[in-house]
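This document starts with one chain, in the form predicted alone, laid out as C-alpha cells.
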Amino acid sequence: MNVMQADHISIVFGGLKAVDDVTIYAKKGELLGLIGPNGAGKTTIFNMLTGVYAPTKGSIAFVNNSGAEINIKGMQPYKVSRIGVSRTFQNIRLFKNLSVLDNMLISMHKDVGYSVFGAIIKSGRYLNIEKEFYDKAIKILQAVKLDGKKDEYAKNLPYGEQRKLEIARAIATGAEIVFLDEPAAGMNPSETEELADLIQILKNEYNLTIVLIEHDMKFVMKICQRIYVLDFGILIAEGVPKEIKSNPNVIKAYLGEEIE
C-alpha cells in the first residue's frame, strides 16, 4: 500500500521551474533515498512534501493508519504533521538552549490532550499524559542511545548526538512517515556507520516509512530499499540501489560526459 503519492508536481519560482513533473511514491513500511547533484531539487521536494511550499502543480496525498486518504497540497506543515508526516532538516534545528528531554517534549505538545486549567492545577489527566509522554521520550532516547543525557542542553551534545536528537524527535511526534533531509551530513565514516544501522532499527521498531535525501552514497545504497535521482529538477531514474548504480542517466548526471 502507498502511504505517500506525489503526482506530477511541479514548482516555480519567479520563473524558475526548480521542480518538473515529478511522480513519487512510498510504500508503507519503506525506506526510500532521493539522490542527485547539488540544486537537484531534492529539498524543494521535501518542502512540498511536507508543507512548506504548496506545488505550482499537481497533487500531494497521504494515506493514514486508518486507510484515509488526505490531500495536503496547500496545507500548513503544523497540520500536515498532525496527519502523522515529520521531517528534519538539513541544518539542525534543535532547541538549543532547552535540553535533550525538552525538546523530545516539545515535540508531543500536538498530542496533549488536558486543558490549560488542568495544566495549572495538575489535574489527574494532566498528570498521566505527562508521564505518558515522559515514558514515550525515555523510551525513544534510549533507542538512540541519548537517554544518559536527557538533562543536558542541546547545544552542549556533539555534532553527530544532535543529528540522533533531532532524528529522535522526529520520531516522537508519532509519525507515521519520516523524511530526514541529509541525516549523515557532517559525520565522519563510523558515525555514519552507525547512523545507517540505527535508521533501520528505528525503522522497524517504530514501523515508519523513511524517505530520505543524501549525498553519501554508500549510505544510500546499504540502507534504501529503493531511490529515486533528480538532476535540474527532473526525475532522472528511480530503481533498487544495484539498477540505480548502473544507470548511465545517474552516472551522467555525478560524473558528466567526456567531451568529443
Second form
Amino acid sequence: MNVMQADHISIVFGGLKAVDDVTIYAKKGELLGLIGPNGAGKTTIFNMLTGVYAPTKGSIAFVNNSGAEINIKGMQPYKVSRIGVSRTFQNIRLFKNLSVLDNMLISMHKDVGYSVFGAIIKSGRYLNIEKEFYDKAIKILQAVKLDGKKDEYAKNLPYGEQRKLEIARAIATGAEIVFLDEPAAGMNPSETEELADLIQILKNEYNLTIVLIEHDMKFVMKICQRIYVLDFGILIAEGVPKEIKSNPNVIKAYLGEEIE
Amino acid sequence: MIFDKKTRAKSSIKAIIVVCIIYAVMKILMLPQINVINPFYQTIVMKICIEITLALGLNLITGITGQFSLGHAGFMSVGAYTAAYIMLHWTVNLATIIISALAGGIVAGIIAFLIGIPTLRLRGDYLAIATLGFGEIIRILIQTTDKSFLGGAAGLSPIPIYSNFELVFIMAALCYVCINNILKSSYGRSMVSVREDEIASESMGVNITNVKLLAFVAGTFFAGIAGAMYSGYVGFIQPKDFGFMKSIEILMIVVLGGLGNIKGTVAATIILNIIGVILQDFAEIRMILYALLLIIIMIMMCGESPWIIKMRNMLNIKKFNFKGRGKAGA
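Starting from the form predicted alone above, please write out the structure of the form predicted together with its partner chain.
Okay, now the whole complex, with that chain kicking things off.
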C-alpha cells in the first residue's frame, strides 16, 4: 500500500524550474532515500510534500491510518502535519530557548483536548492530558537517549543530540510518515553509524515510513531500501542501492563524464 | 509539572495564601494608625496594580508570543470608554462594576479579534506599525465623536470613582494567575513556539494564526479590564491619555521585566513606579534621570535572565563582567 503518492509534481520559481515532473511514492514502512548533488531540488520536494510550497503542477496525496486518501492541495503546513506527516529541517529548527521536554510537548499541541479556560482553572482533563503528553514525550526521549537531559535548553545540547531531538520531536507529532532532511549532516562517522541504528529502531518501534535526504552515501546505501536520485530538478534514477551504485546516469551526475 | 489532584490542591492553596499575605500586608500598611502607605501612596499602589494588568497582557502578546504590538493603549481606551459609558448610565454597585469591567475587556477582545485577523499575518516591524496605526485610529475616532456620546476631545466626566484597592488588587492577581496558568499549559507552550520559530511550529501541527489570535485577544482582554478600572480610578478620561506614549510606557515595563518573564513584569512595574515617585521632586530633570536610569538598567540587563536576577548576581559577585552574555547565545 502506498502511503504517499506524488504524481508529476513540478514547481516553478519565477523563471526557474526547480522540480520538473517528478513522480515518487512511498510504501507503508519503507525507508526511502532521496539523493542528488547540491541544488538538485531535494529540499524543495520536501517542502512541497509537507505543504510549505504548493506545486505548480501535479498532485500529492497521503493515505492515513484509516485508509482514506487525502490530497494536500492548498493545505497549510499545520494541516498537513495533522494527517500524520512530519519533518526535520536541514538547518536545525528546534525551539532553542525551550527545554528538551517542552520541544517534545509542542509537537503534541495539536491533540490538546482541553480548553484555555480548562488550562486556567487546571481542570481534571488538563491534568490527565498533560500527564499523557508527558509520558509519551518521555517514552520517545528514552528511545533517543535524551530523557536524562529533558530539562536542558535545546540550544545547550551538542549538535548530534540536537539532530536526534529534532527527529524525536517529529515522531512526537504522532506522524506515520517522517521526512528527514540531512539527519547525519555534521556528524562524525561513529555518530553517523549510531544514527543509522537509531533510525532503524525508531522506524520499527513506531511503524514509520521514512524518507530521508542525505549526502553521506555510506549511510544512505546502508539503511535505505529504495533510492531516488535527482539532478537539476529531474528524477534521473530510482531503485535499490545496488542498482543506483552502478547506474551510469547517477555516476555522471555525481562525477561528471569523460570528454571523448 | 502537576499531574495529580493533590499537588494541584497544594499549589492552589499556596497561591491563595501568597495572595492573601500580600493583601494583608498592604492593608495593614494602609491603616491610618500605621500610615506607611498614606492616601497618596495608595493611589500609586492602585496605579501599580492597573499597570501590572496592562503589562502582563502585553507580555502575553509581545514577550511570550513574540508579536510586537504598539497599540496596547488603544485597547485600554476601548475598555475604559466602554466601562465609563456603562457606569455613567447605570447605578454604581458591585455587580455593575464587574459587568462594566468584563464588558470593557470583552469589547476590547472583540476589536482585537477583528484587527488581529488581517494584522497578525504581518511580522515584526510591520505588525508594530499596524498596531500603532490602530491605536491612533481609536484615539482619533473617540476625539471626533459627538460630545454627547463619548465626550469627544474634551473627555468623559464625571465618571463615578468606583475603583478601590481591593478591586484593582484582585484584578491584578487574577490576571497573573490566568497568564501564569496559560503559560504552563499546552497553549502557552505553543505561544512560545510561535515566538521561537514559526516555520518549525507550523510543521509540528501548531495553527500559528489561531495561537497568535488567542494571545492577542487574551492580552487585550486584560488591557480592556485594566482600562475599565483606570476609568473608575481617575474619574475623567480623555483620548490623549491613551496616546502612543502610553503604549510605549507599557512596552517599556515589559522589556525591562524581561520578555516572556511574568514575575519580572510585576517587579519592573513596581520598581518603575517607585522610581517615578522618588523622582517627582526633581520636576525638570525628572525625565532625564528617568531615561538615564532606563539606560543603566538596559546595560545591566544584557542577557536572557531578568535584570533583577542579574542585579542579585552582580551584588554577590564582586567583579561585574560586562561581557556577561556568555557563549550560550549561538
